[in-house]
Amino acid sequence: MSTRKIPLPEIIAFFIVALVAILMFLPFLLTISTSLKTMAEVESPEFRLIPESFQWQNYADAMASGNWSRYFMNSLLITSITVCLSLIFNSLAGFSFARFTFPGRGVLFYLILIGLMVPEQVTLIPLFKMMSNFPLFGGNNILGQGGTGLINSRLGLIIPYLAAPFGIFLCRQFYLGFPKAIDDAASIDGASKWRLYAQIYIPSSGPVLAALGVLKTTHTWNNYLWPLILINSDEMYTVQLGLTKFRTAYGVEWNLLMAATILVVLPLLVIFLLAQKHFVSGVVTSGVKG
């Protein structure tokens, strides 16, 4: 029985991938670890990987510390609100400017191209005034004065990430490396556009909205920056602002801030752990296709 000589090329990037692979888990083994011991164990100068006994009690002490309830509630209404609505958008752009011809389709695909380039944080006071002063909501006339508009609201937290350059542009890589015979054959059988997306290309979009639907959760579900400018109250913070509830005025609880953070984080480890398969087709098959 033969084997086969396994080539240096192939071992030496094996042990490449697993040294990134050992690196990359590393702090999330170090934040586990910090999760299950005292306070005084965390600030002993000698460090210990595995605690000296493991404090799961710092698990419910962190849910203890503040409204978390509340917490994953906002998170888990605002991200499914937000990813299930942009995936519809950014769907229905992508799709138009694939599949659609028509006068300054490239001009405008450029625009929204120019909106990758541009860091979020600049766009923060010119999206917070646009909340603000946001028609018919928070006492607002319909000229957006006499209220607060969106500010501290869900639906401010959800409307600005409704479509994204990004996810317009992967799902127009995506559209374009479908046959123009599908369509000629949908309009000679007398379908509408709205049925060649909805019966034809949405039942085909499984791969790149895994992709577009993991990324948008992941950010959605870890945005901190906008919540913190837009929310100012307990009731309406997001798993997020729940996080600094352990930063208090003699230093930060290390211990139940990393145990708050595991649970934090496990639901976006599920939802990708159950998408992998399509994410990493969706972003293959949309980054190869001009």
Partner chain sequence: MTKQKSKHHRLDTTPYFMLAPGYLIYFIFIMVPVFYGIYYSFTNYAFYGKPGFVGFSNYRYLLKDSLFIKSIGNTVVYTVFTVIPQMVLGLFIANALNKSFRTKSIWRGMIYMPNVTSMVAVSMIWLWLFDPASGFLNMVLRSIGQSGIDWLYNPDTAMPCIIVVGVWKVVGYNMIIYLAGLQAVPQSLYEVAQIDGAGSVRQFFSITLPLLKPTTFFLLVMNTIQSFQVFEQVSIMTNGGPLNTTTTIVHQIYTRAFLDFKMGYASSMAVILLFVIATATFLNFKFGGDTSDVD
Second form
Amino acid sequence: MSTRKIPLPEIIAFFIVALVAILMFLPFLLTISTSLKTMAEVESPEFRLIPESFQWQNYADAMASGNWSRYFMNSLLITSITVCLSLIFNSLAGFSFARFTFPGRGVLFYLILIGLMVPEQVTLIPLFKMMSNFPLFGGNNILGQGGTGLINSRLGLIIPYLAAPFGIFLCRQFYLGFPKAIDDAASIDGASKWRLYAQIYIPSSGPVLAALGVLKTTHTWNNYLWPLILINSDEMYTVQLGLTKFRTAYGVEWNLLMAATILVVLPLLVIFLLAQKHFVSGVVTSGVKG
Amino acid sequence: MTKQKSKHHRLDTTPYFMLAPGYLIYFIFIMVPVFYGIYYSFTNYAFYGKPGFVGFSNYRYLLKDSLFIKSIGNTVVYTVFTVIPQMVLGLFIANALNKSFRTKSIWRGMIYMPNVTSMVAVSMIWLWLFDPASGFLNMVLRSIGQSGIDWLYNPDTAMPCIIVVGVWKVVGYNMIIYLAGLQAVPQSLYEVAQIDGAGSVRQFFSITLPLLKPTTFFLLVMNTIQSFQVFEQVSIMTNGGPLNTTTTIVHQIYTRAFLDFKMGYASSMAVILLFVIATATFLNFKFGGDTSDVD
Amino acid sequence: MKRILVMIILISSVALYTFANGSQETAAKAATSYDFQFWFAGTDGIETEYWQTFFEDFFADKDDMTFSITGVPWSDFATKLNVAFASGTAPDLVHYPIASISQRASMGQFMPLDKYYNNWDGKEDYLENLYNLGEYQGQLYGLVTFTDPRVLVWRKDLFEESGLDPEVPPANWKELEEYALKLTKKQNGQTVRGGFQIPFQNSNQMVQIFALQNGGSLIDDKGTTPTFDSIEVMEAAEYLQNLVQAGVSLPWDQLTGDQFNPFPQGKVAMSYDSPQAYRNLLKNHPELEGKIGVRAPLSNTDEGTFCGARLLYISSETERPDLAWDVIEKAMSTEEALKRYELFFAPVNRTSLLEDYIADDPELNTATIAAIQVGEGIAKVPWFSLLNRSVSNAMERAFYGEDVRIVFPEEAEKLRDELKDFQSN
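Output the structure of the form predicted together with its partner chain; the preceding block shows the form predicted on its own.
Entire complex below, previous chain first.
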């Protein structure tokens, strides 16, 4: 590595990035500030960024509003299972789309995109009906009759999200960028397609799996509408459902909501920071060399 | 192609098995409900009882629905003005944070924050930023001697505000995808370019941008699809107002389905939306340059 | 790599299995007895606790049955309920605002309660106007637990500041206008403090209040057609339009909620609001104690105001309607009414409790009861959401400068056209 003088465009770039970052962060800063105020101060017409007195008690109060350890546990389980399985399914399908030609490939691929184009509001009801008639679960018989199926179950929060068109598409695009030399080298070795995937592609997929993992984690953790519809009992609540506890008939306890929001966001931030180094690990070259 | 075929006499089923787990789940839990939605669009389904078949009458009524037509226009405006800025900003930030300075992980974290925070909490902050009476923006304006703006209550500024929130929310996500894409650009190319004396700006346009094409294409398609379905910030911040200047297609679908109980009619809107997005996606594929060819 | 893969799959399948078993267990429990499902609008702690205790008490001597209660956020209740009815998984009993009573009753989602009501011993004691709130086309569908009428509230301190008698609020529309103008403060032509709060967007409730006070109605008596282009309603709308254009109000969308309501922030001197919101305000701002006045709503030619309410409805899908009615009877009892007053300041729903109720807080509770007696809920037509949007739209267009006498007939005509399609569809 040779030392070099930092060129001017990069200095300009730094300032622009810093400015954008601060602007992006400002609303969150206000969230933190609100979480430390009293309700009277939140509603007061004069605004202060730094609260009059720091109400750390808000955080304790927010967590006392429900069975939060259980909500976190539920969200953690649901998110980790969804993310792990969907990473495997999506990368496998993306790999297949990107690297092989087979009859029906085009149709199957475009069909994937169609699923993204219809808003949730319309597909909600048929999906819910399928959940309630899910065979062999929740007291249902093999034809899906007699019980409540996957309604009010954590499994019902996982299954529909295991295969996201988004993930399949992203993995496909990523693998399209891989040099084809890898495949050729592997086929000389006589590696089967499965081994090609598991031994060469997966080890080189750090950036895409990290990016997809972070986005999928965020999405699952923050999912609100589906759990709201599917879950009825407090013991199955996710963190996002827990956040509804601060809405009352006559307004919202904003300070507590903001405090809880920050605690709910923290795990996501940790995951993001942990995954960061994988986004930026040079990949393909090492794949070629290896 | 021919060589491959002659090598394998039978159809190799492995690619299908690789697709199977993801694809089956996708088909059952995403595609089948979509088919149901299309079926509802030909009925008068109202959440209860059996849907009655009404032929094309929902679609005929759509042509007369001035609010729906207005919502299409609003949605297109929103899409155009969010997709481009969020991609340009995302790429710029990803590129800058890919190599240069030391503190980059903090900056990345800050930029990604909007994407992780749930919209319900953050919407309050935005509403408050935009609030005409006591909001932060007007406080700033008044402190420099300007008169305040009604932001979300002014038909001219409401949509721009919604767009700002939309861009703010997804720049971080564009940045992440671009960061992942940038790793596929071999470092050696930059080293060669440096030896040739190419500056960082020229390197960006002659090496980075062309090699990021698959990523850019992916983001263009996904951002377009997602922007066309904008709903969350509209429903929280303006409810489509003032004077319906911010009502969007999905906002209309939600209103018709869940407030008016006209699921059949709302589904016909969703089918139109499907066609609009499919057309936009088709154009993206045609002119965006999909590199789907494997050979 | 392979090992990691195998491990992930293994862990996931074990976890999935555990989950599945969990849900099967609860289902098995439900199969041996009857699990009574109750959904209520609201998610906050006090309310959840109230219903939990209530049902524990009710089911204490019923060993063969269990119950589950589910609190649902206000804004998302309609969605959840629609999906549940669509898939045949609706709860037995629902606690929900009046809002969609007409839609759900006309589709047959709620059960008519007349046969129970007529045999109910509390019938005579039930507050008179409350029956009307739960009635749709001659049949009773719900009994009222919470009422939420709009009363006139004003800031006494701001009245004094503007040289008005803090104890004497305006008595009619003319005085309301005078007071509002007097209380408004402007800087560079922009309002910094409002006199009277009128929401700029989703103002249908405000239009309804003023229409009622002017002897008008948004729909005809039979509930077949919109009449908000009648002269009485348009006069009311013009009155509101003049006030807004004179700058007595600050921009506010009623649907964004109280967080941005300028009245609690002290930025507006007078408003129509619910007694509950008033209590909430005092809870967050103890320094305002004694500085807020409350009166029954004004009248121009007639008395009238908006009255929100929450009712208990029995789902027509329940297998135990008698049991559900027993729950309602318990909820309507004197003890529960008093408990709700203690916990949430909910106005009482029985005539025999009025005296004590008013004595507890004469100023506020007199106004509340007066408002309930003349209060009208959301229009009871299956197309109420369309009506609300049309009225709000017309009012909004007027606030942004169009002529009331043109926009109101125009929006009403458009709605009538749409209803033709709506009903045939």
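Each form is matched to the other, and the largest set of C-alpha atoms that superpose within 1.5 Å is called the rigid core. Residue numbers count along the first chain shown, from 1. Owing to the predicted nature of the structure, the values given are computational and were not obtained by experimental measurement.
Enquirer: With a threshold of 2 Å on the C-alpha, tell me if residue 106 counts as moved between the two forms once the core is superposed.
Expert: No; residue 106 is a residue whose C-alpha shifts by less than 2 Å between the two forms when the cores are overlaid.
Enquirer: When the two forms are laid on each other by their rigid core, does residue 139 show a Cα shift of 2 Å or more between the two forms?
Expert: No: residue 139 shifts by under 2 Å between the two forms.
Enquirer: Rigid core fitted, then: does residue 203 show a CA shift of 2 angstroms or greater between the two forms?
Expert: Superposed on the core, residue 203 moves its C-alpha less than 2 Å between the two forms.
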